[in-house]
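Only one chain is shown below, in structure tokens, and it's the form predicted on its own.
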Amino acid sequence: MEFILTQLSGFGGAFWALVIDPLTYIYLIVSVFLGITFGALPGLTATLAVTILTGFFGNKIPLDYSMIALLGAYVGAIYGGSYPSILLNIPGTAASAATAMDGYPLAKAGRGGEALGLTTTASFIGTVIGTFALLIFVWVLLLISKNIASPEKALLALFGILLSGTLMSEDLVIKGWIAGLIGLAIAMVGLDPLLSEPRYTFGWSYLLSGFQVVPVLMGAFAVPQIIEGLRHMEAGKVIALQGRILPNMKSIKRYLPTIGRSGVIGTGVGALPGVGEDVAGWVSYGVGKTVSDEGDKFGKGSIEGLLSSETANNACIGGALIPLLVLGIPGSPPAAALMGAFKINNIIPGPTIDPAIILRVVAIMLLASFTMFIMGLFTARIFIKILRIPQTVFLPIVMVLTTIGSFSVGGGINDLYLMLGVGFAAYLMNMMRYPIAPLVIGVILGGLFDETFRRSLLISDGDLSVFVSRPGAAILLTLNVLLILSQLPFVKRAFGRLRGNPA
């Protein structure tokens, strides 16, 4: 109980100090405004919209007004993405990719505003849900992660590599590997981080610290974004709103056990590293067409499928951020964005991290969800119009952007070298159907992944076994070879005889 005592304690100082600080709303709303427009608009993303403002805020101004930044541009963004699903058809991200299946025929009946007011609710509670998550596991978490050594560390490095690579894969798991291994193989270069040697860097002393994380976060997430977007622009007529925006009690009471069981879900699917919003909403949107009374209803204009995929899409912010916090393994590719932020500042999220910055960021987590709900209910119709805003007027900007953020960080042209590289490289692959988040987080955890598999190795002096004989490693070993045996054809069949279904 005293420790419970301490940490709401220590949450209120952080809240109230954020609180009464004129700094933190300027920000909150500016912030939260810019995730919305990004979630909005159709070809933008919420990793997108973290990438670009942490090339301009990453270590530009004190990390607390940082922090809010991003995490304002994050809440924002997963939450706009719902404008173009539910008024043009047309999914402003991924994560909203299922919200299209009922708010747009919602919208076309005529309840447009009706649809909205309820998703802008719902996705305010599945933040808070998801935010409160944070609160309380986080803790306990971190408690257990401190127990956890090398071994253990490069096992959850390499599971969060494999897993992302596993769940977001179009055709073939191999390639969602083979890509985090690319990153893995990127996170080599530069420094041995045990004997500070050279490694791959070809005599260029701009590789002595190896790959700058923004630049190459802008060049992954950003350049194949804007390009495939210049190439198929996606044109569509916005349906005019109609009906209130502002959602009644008695709507909103009646869908709670919906929105309460689609933000567990939500958060639960956070929390696994890599995977992110997009499977979270499909993912609730799945169990809730299974148990709801009138599933038959969901693809056709169902309050329930919009709402489950809603609500948990933003509860996933706050899952997405447990790992990260805890063991410095983001949760989902905005949480990757994110990481770069933490890192440009020194600071290594994991056991070691101040408790001080997860309470305040759990209180700007709060904040900026409620900037979001007042945002959404009663500046709605400036976001309908920004949705009418040409690709061809954005996505140059947003590329002057991407060129001037990913500058601003190191202030060397090599950067901008760096993220062309990346960024064509990473079409590329997306043009081959190569998940680009596995690479990206390889490139995060490729650092930690050497480093605490060697000294494992320099430890037990070249023993394997000491990734067997501590418990937790054994677990986390299982659990990798696990996932790499259930993707393996031979297996899917075996497991497909045994459930009387052969392939």
Contents of the next structure:
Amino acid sequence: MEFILTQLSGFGGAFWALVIDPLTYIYLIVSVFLGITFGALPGLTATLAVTILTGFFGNKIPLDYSMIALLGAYVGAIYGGSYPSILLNIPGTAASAATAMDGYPLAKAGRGGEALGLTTTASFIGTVIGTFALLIFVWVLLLISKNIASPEKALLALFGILLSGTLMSEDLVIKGWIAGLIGLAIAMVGLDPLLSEPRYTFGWSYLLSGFQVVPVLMGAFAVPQIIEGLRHMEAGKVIALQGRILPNMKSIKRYLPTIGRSGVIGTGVGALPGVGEDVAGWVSYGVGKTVSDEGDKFGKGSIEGLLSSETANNACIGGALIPLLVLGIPGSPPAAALMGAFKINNIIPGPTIDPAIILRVVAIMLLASFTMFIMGLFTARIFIKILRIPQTVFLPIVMVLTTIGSFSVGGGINDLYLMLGVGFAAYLMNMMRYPIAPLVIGVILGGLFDETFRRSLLISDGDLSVFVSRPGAAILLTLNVLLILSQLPFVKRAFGRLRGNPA
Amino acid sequence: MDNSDDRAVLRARDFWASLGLIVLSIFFLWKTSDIPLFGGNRAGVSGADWYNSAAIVPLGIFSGMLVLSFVLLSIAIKEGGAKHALTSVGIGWNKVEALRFSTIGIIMLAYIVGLVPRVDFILCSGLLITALIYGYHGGHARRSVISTIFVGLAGLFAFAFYLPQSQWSAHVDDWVTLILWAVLSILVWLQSKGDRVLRIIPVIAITAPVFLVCAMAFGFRQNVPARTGLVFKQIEYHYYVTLRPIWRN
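With the form predicted on its own in hand, show me what the form predicted in complex with its partner chain looks like.
Every component of the complex follows; first up is the chain already shown.
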């Protein structure tokens, strides 16, 4: 009880400090607005919003304001993706893909205003659920994570990469794993963390410090989006918004169980390392379709279907921050970008993180969700106007933003070459349906994996049993092995036979 | 393209990609052999055990990649990827798409490699924005080629004439970029009748980079590319010499 009271008073203090600072509101309003705009414009994503703002703010403004800007943009962008899903039938972000299934038919039926109003409310409640889960679970996990040593950290990093490769692959799972390995390989460039041995530097001094995270993030997430957006023609006509946006309490009360369930699912999926908002949206949509009384209406304009995905993808944000803050393993691609921001500010997320930072993150998330809610309800029509801007107009500006952001954080031309190289490679990988998130997570976790894996071996004098003799390590190793085994064709066939489905 | 065609294209690409990955994995495994594994002197410290080596994790990564690449190759071959690899299905791109991608690629390359390091950021970004909106709005193939020529020329000039870093602050490339931007803008203006997007290009092309570079340099005190560029040098001078003293005093 005392612990809870201490945390609540700490959270109250952090919240109050933000509330009384006028600059908080400026950063919040601008970043949430930018986030919703990024989410609303098809072709721009939440990850891109966080990445670009990381480059823009870098480490030149106080960390608190930097976090407000990035978290505000993150919350806003995930919510903003619902606009084009509902009004254009084009998901603004991958996280809103499931939203389009029901949102567009609703808008076509003249219920666009109602859909948007309920989506805004559901996104707000979802974010709050995720935020409170973050406040509660982060402390429990932090206590557990104090006992995590090098073997567990190495296996956890590997699990994060493998899991994100498995769940983010659209085509073959093997491609997700290859992307993760490419990310790990990129992280190996530079001086090794234990002996300072140069690796793959080819005599180029720039490479001695390894690849900077921000240019890699920009290259992996921004450049392919720009090329893809410019390569294809602008699509679709925005449906005129009909009906009032402000939802009535009766509707909200009616759908509260759906919102609550989806919030919990979204938070849970978010807590899985490297998975992200799009998976959360689809999982919640799938569960909703199974358990709902109106499951047969899903995909034809069901409010429950719409709320299932929209609540979950916003709740996922809080969930995704749990592994990031506790273990230093990002729960989603935007969280990976957020980790880049932490890194350039010399903050190392993980068991050793300053607890005050966690409390500030929770307070910022809460304020950002309120800002998003108010903006969503009262300024929706501005975003609908923004939605009409063709991609070909804003993508060149994004290119300029990306360039100056990448240059400013790294401070060198080499970072721009790196960004372009990674960008073209990521574009080709996208074309071949390789997921990019495992690559980025591999780059971010590569150093941690390398260091902790080798430290484990050093401590045990090369005895590999260190990965099974500790209970935590044994569990994580089993999870890694099971994850790999579950994807092998003969295991899949065996499971299929067990389920009575021999295919 | 229907689903089976889509799959055939994907497997053909997988076939080529797996071959590329195999070559890369082998190359990096060979490069890893440069890092001492058993014994040897590392950074002045003598190590004698394999587990002490900086090569151990990279060896695992590239071996893993090699194995996965062979698995991918076998999947691609089983699903007909090798059969389609040398046919048009294997490429999976039509002429229009190829042209669009190559022109975007050239423009980005000219901008990042040729222009940004050497030319004033406002000028080169203005040219880029003008070229990209003009070239890709509405899907006119001819316009994308014209845009590529303009940005390519500016980039090539800056790159070829100011290759050594010591010459990067020269201004001739700034003037060349400015002239090319002006000519392209006139071209856009001549064709802008009836097209709202084309009409707003000059406004966006000027305001976006000016706002960004000033916010970055003066608002967030960040480093910006080509600080001694033709336009930014003047802005920076007047900011510190003319404007700042007004509110400082």
